[in-house]
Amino acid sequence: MEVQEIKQRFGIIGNSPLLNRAINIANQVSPTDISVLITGESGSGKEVFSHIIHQMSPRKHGPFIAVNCGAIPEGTIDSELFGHEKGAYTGAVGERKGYFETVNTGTIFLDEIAEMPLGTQARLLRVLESGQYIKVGSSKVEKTNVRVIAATNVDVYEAVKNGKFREDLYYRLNTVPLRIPPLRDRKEDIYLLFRKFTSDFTDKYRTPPIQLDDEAQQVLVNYSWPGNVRQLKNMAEQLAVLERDRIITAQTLLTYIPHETSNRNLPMRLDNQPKEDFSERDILYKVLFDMKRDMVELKKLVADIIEHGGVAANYSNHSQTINQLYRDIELPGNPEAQFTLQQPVNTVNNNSNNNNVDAYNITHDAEEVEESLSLIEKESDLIRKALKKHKGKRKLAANELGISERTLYRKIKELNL
């Protein structure tokens, strides 16, 4: 059957290449009995494709049932799918047939398969591989001939890596992957779908036809539609019922778009990495490494001065850089101590190549003291600097330090700052 014929038979609207490819895959896989894993966002129409596969398969005269695995409690899902014997658990007053028994020779559609518990996944894997299962509370092996179509709106492979989904079941279900494109990837279909939905609802509720002006059409097409076709259909129904003015403007249309999602299609920087709450030790290590880097840079500059001591033109650049470094590095135990690069004490002959280090007189106003290695002192000093820099604003200081505001409050109290 051609793609266009399938669209007409199942009421599918759209000409997107991604949609046509999905329909073509469903058409090719339908005559077989292999398992199909349908992936796509919520509201994109995964269940419609499960009906297409079933109705175009040799099992079309057999039963079809759709089961939402995420809506069944973990304690009863085994009983729902495979059945149970009388007395299998508290409340099991009689024998019960499961879906795999009642849908024998037909098709079972397992929606939200990623929500299925791991124990049930092991039972399902056995059904897929051998067609065998055991009822809850029984020891007798049962046989079934059921085709399984599964669907999910999450990344199953990611769930496998996180240990939430069995890897062997994933590869067994994913024999033929079928991805349903989200509505935002089918921009050419959005207005067609909207017109179909509004036409249906105006006929249903006997209201005048709905039309969109040019700006409203642009808003409709450029919106991201996180709820996909389901969200578009719901909005079309609201417009058909609520709006008295049947010419819909962009301003009117925006009132039906949720404010928290209305800017999703705007460019933005995405940061999926969680913000780390660094420990105090990590902060101190960072400070020490920065100090070491500054000292290495200082040594390079001093060596450069010694090597080119006769070049007076380099003096201003070197002195400014060195003095800035010394201002940034406070000596532990004597924070007032600063170094200053003095002007040359002797006249320097620009034509001379004499690299006399005495041409520069590097002095300091404080005696050399042994550096304190106390983590508490370093931590206290660092917090004081951050608070001083941000004029006592603790939230900004906490962000500067890379810790949470709550941690900063605790450290201020502990260190009696």
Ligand SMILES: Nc1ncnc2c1ncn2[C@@H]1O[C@H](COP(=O)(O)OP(=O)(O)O)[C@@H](O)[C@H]1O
Contents of the next structure:
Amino acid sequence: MEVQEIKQRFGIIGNSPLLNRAINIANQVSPTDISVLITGESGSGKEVFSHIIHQMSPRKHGPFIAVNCGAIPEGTIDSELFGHEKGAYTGAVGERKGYFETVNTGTIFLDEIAEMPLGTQARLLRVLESGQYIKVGSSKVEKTNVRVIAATNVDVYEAVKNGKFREDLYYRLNTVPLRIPPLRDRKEDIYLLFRKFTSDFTDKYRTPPIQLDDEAQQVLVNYSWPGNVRQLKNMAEQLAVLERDRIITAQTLLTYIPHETSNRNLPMRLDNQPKEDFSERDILYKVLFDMKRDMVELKKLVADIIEHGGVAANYSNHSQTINQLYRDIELPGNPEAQFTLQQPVNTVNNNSNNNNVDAYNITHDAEEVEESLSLIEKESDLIRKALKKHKGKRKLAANELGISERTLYRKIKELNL
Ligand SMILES: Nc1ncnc2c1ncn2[C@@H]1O[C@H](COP(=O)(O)OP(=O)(O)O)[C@@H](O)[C@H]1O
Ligand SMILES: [Mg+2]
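Right, the form predicted alone is done; let's see the coordinates for the form predicted together with the named molecule.
Let's see the whole complex now, leading with the same chain.
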């Protein structure tokens, strides 16, 4: 089969040479019964490749089972894999079939093979060499015809050197090594994968399409992706469900990247830029978001008033809401200034029958409030609030504001706070 065909059939996204090479190897090895050792970081696609190999092999109509050797307690792994006789050990009430029996004529995928205990390794080696095994507590030799695909995200040879993994088994398994490259070694695939995943998830959840702006694309591609495709897929799902703004900025994207790694892996382009630029933009974003939120609330309020009519009918409620709104906005520069509602009181006294006019009066008021917002004032207000919240601790305040401590220090000086 052609590489492109395989990708299509198994939903494999990506076009990097390293990925194509891995697909080629899988393609060549699948018709044989040779054991394959798949290596690669967590989430890079090892299990996917084990399916591909099985599905493209003559065993495709036989059973396939994935066993995580790291997740089975040492005391039961032999019995799970090879089965046991009745009374083989305390608690072994009945006979049990092992996977090597049930998967006969199929493929077994042994994930985290380096975690396999040494005793089990000996049993496995025997199956690989002769197709023979013995159930726990039995002396009868059984036969099976199972193909083994193993996977690991650690260096098994390291385990061999430390005496934790049998060297003979290592060579036996590693007849054909298949290395799945980490995402950071196939950067050209990252955005392709992201687009595929977000489009799948927005379809699934019936949410509007997601787009990344240029800077966000840079962040995405230059991040180190320690969790590889699995992490990218999870992030795409979260964005598809959570983000209301469907054009994703670098800033938003960074909030989805685990903190301890996000600093180390800031995109090159941003790293080379003077840091201050990005931080200032951060503040501007914050200010704009705040303003947008206030506007949305005002619009909602006005719509509400228009819809439910009669400011007079329900005046006290609305006046409370409006007062609350003003308090939420907390005008910059003059935090002490309390807002009193003058216009609405007048309109109530007007006895006006035209509710829309009341609504417009209120809107007009609100616009005046908005106009007095200056970015600098809003910025210093934000900084003041952050400092107050964190009791003057600059580091925490800077963190909350999404700027560097150094920038915060400079701003405090500049703005004379
Ligand atoms: N090239 C790829 N294209 C599309 N999806 C992929 C690709 N590689 C991995 N995936 C998906 O990423 C997730 C993790 O893959 P998996 O095979 O379980 O990784 P591993 O076994 O290495 O931890 C799965 O949901 C898988 O479908
Ligand atoms: Mg896995």
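The term rigid core refers to the maximal set of C-alpha atoms that superpose within 1.5 Å between the two forms. Note that this is a predicted model, so its numbers are computed, not measured. Numbering follows the first chain given and starts at 1.
- Annotation: Cα of E297 displaced by at least 2 Å between the two forms, core superposition.
- Relative to the superposed core, I403 shifts its CA atom by 2 Å or more between the two forms.
- The rigid-core alignment places the CA of I412 2 Å or more apart between the two forms.
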